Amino acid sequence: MTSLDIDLPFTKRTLANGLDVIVHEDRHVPIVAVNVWYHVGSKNERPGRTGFAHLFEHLMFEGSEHYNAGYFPPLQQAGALLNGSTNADRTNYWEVVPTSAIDRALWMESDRMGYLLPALTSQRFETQRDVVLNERRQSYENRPYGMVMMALSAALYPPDHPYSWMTIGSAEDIRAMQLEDVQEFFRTYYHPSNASLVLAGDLDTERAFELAEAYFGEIPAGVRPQRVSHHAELSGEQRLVLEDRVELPRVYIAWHSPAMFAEGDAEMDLVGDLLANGKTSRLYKTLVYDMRIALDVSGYQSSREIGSFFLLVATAAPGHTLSEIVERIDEEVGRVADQGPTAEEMDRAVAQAEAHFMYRVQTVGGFGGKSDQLNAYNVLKGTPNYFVADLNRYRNARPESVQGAARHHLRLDRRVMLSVIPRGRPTLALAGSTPVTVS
């Protein structure tokens, strides 16, 4: 295993209005990445009021008071790449621009942070709400296996838990939204004291802070929202069945697991690798290659801020059953819990983790680039200076710690098992499964 030294230098200052500004100089290419994170996601919503954070991912590209038109054209005309995303824990927006266009990018980012609501008309709100409903139909309701995560989330968490609903929100809640509710959500979460700005690339550090102050300094701070905390646990095994427009049955097995950056989180990431990541993984070799009872298998630790889940997924090969697959999965999970990984498996898993870290620092911007990584650490850990410490969580893992994490978290009597089967064929589900409906 090689030892890789990583240096991600930065300077961080906080403006008087609470906006964290982080600057990373990289003069290799004449581009600058502008990356804004708001510490708001679907977990900041509440039952009956879901889908707000994702809706703003759309509304923030539709115009603000001083540029009341589509956000993409003026930046793309300057040669920019740009996008945004929302998940349960955060919302981010980014642009990668030629150095000469940095003022344009900062002006537009600051205008939608400080002056979005004057341009948010009823018509614009209703139009984007319809866009979201159509996205929901295309990406979830009408897609094979598309409603799975809704069923799993509802089973893993009680109804009042902020992870019990999907980021896109329920269709009923989206239709029930009122413009006044949407405006209040923006005022609560989209302001400097709940945001973090990274400027990375071909830009002098002091000049970067001057620009940040010039464009964002006048925006009122807003009140920093309280952190969200909630607990969830499973008291037994739940077996559920969802009928869908699919051809082959598939099983999803989910457990609660440690929160992002918590003790055991990195180990569960490594468990996912050794069990089901790639053709050398245990379950791929057993289920797909040797026994040929599954067409595919995957698994991962879904790390989130207030609590994670660990998921294994396998699709039955024609002529084989989900019970055959689950029997073999349980055997392999039991082996990891009882014996732990081999030294070779540990070396491979840690090497893969190191590679993922290296990929993240190959670019200054975009999803997962250096600017995004600095913001992730700043928002979720309170400091951008966590890259090496984060990587060391994996480097310092040992076979015993991985074994202990698997034994503690992958209990066969504390999980959700969801069979997704072709409509009208209930006998293909795991025995003892209860029908579930999602909408």
The other form holds:
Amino acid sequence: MTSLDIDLPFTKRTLANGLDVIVHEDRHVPIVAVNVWYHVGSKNERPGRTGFAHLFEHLMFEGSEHYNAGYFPPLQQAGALLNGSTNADRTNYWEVVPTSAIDRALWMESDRMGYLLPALTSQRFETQRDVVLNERRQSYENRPYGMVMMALSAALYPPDHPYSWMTIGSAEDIRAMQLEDVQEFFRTYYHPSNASLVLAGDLDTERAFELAEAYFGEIPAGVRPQRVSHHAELSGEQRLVLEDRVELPRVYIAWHSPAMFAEGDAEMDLVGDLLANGKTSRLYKTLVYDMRIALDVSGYQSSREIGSFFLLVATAAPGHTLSEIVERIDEEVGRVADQGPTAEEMDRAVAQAEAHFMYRVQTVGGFGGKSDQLNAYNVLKGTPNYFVADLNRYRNARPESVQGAARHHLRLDRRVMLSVIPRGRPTLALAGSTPVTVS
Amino acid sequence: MGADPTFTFPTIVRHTLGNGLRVCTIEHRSVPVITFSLQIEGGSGADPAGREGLAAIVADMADEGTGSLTALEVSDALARIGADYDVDVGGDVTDYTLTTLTRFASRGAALLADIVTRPSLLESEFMRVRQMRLDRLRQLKDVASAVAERTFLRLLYGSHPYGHLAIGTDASLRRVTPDDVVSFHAGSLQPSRATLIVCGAMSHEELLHEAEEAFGGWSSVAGDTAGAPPASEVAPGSRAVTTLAVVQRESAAQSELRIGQLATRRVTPDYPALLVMNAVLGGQFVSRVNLKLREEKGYTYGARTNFDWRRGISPFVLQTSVHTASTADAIADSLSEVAAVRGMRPPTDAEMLLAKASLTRGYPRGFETAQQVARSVAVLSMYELPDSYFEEFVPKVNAVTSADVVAAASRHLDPARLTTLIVGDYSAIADSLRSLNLGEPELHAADF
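Form predicted on its own done, so how does the form predicted in complex with its partner chain look?
Okay, now the whole complex, with that chain kicking things off.
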């Protein structure tokens, strides 16, 4: 198979205040994507103060000193699509605007980067705290299996490890937050030297840098925060059980795995495809298609900055048990670790990776579009020049390296096994499971 | 802000193959990717009464083995070209869509043709697919939003062909037989009932050639497909409106709400005015409903309104999920916002400006990828809208006045005919609901 001619070209400069600015031209549609990453997420929080980074993201849409009102109206009036999101490692904000509205988008982004606090009232803060508590109810508490990732995170990491809590935070911590904490958080993390700006789309590169300098150049640099580092490992197999409002039992099996972009990260991604992506994957074929003991199966490498986890999930088909399922999963995991993938499986996985890299460069903006990609590489890899190298991690993977990664990381005696079962049916859990409660 | 940039909307070239298949080709050259989208007449609205869920089973089974390939071989072939394959079963039509890299165009087209025109429809695969769907239904009982969606359609439409989810119900799925699948497929999947949209980085001639090669040999099966009239032509019965209904969900953290009514058809001349009305009322973040319930009151993570468009009479729906303790207050605020846009509080100049601008200035954004363009053309095909539709969209929306919005809202929304559905902890909210004066609620089970 011939390799694809695929690239993501850019120009990068750093302003005097430390703000990275990256520009990518694409003139197909008269729109420009503005994408800002702050290198702060829930891993910068501490126990008792969880949920902070995400609540803060909400406050970034409530007004800033020179536009002291909601962030959405002036941009939606300009035809923009906009949003933001927070995860463990970073917070991102983006607008996709018609070319004619680029000044407005940059003005708005720069005002909230430089001048948020004067507009931050306790009333706005309290309303958004309620909104976030409702987000937590909607996306976690009131959803089947919604509390699982909280239980898993707490089991995989010790309590002082920043990945041991979820980005949404604990309800108790969210209620306890004070306006002063928020102000301190802004001063620590929201400034040019902890941020990265991408402009992508229908604009001239030189003009883009002039605009970036004009709107962001005057904002004081701030002190670059210390990077977070932490180590975690499991010393044995941990079996847990969580009761939930669900009909069918489901098992989650989680392992520690290499951090994003580290050696073995792409291989573990391929292991996820091999085991659980699509009908031809080994676990789907065995558990769901042939034996019909599971209703569904999924699996993936969840790549993160200071350490990842690898997860397999399967729901028992009615009349079947989690232990039947786990027995087969262990066989298949063992087979990958002992023999690795076939050449055919590797070809298929690489073909899919290439296609998906191509699909990712179809849009300039939004979550996962070209501007978001460039910022991800710049912030988490230290250079935007990583698109082709990223794809090459998959192209260069070999059956032996995939096998090696599986053998090294998917040890049956170093993992968390969480049974999620219908309320009041403890016998449906895997034998020897300890009850956990999450709230 | 500068002048709005000009944008040339894609040119659609229409062809008809010898077998009657309509083909639309669109050149789209930003990335070497191609999308094939086959739209077939008949969606979940074509399910025979008592066999609800049949259309979706047929769509699901299409890639479970074709011609000489087994189900797993089809899946393998799709993976080898990195294809993104998806089926969408709507109320009126079913769309089979495959996206792949341009260099795999012929293989992708051939695979899609196999899937749609030569599926094996084996009894063994049928049993498997149906069982998976029955198991999924069982799981959906725990998903508040799914319970709300299913119950609300039934409250609005009753036994009308639009009155059920595409997945059907436990009882109806159990009645479906392998023969039903074969005859539904034979009756509906015919070239004369289909439109193929091909959008990608090739010339119109090349795109048409790909379509010809893959679909030119698809032959029409003899036999009449008439059967029941299309769902869009069935008038909803004049049922008494349910004002308030509750599905009990013990100790739920939130109440899942649906408030709405049957409104009008997608092809109404009021469409531009209703789009603007929806943008003012609940179609975007800065709409009245979201600003009130989320940004002012903090009752919810978000609230929105939309028209769930179909060819026939379509519903207008407000949906949100609110903290249990705020349920009655959130309903009162929602009802008063819907009523107010009919005249008590007409859209202000600022709201009109904002709503229209966000609809029109952002319009070109929807034409960035081959898949987006194919989807837009599929909408034209479904509602038989003219090819000039994209060009006319912006001027038509810009011509809407505040008075037009009020008039359209008055014609199509009637507060006396609104249905409010709550999926939540009834015991915790029963007392507070009385203050709404909506009468005693109908209690429904979370049945599927």
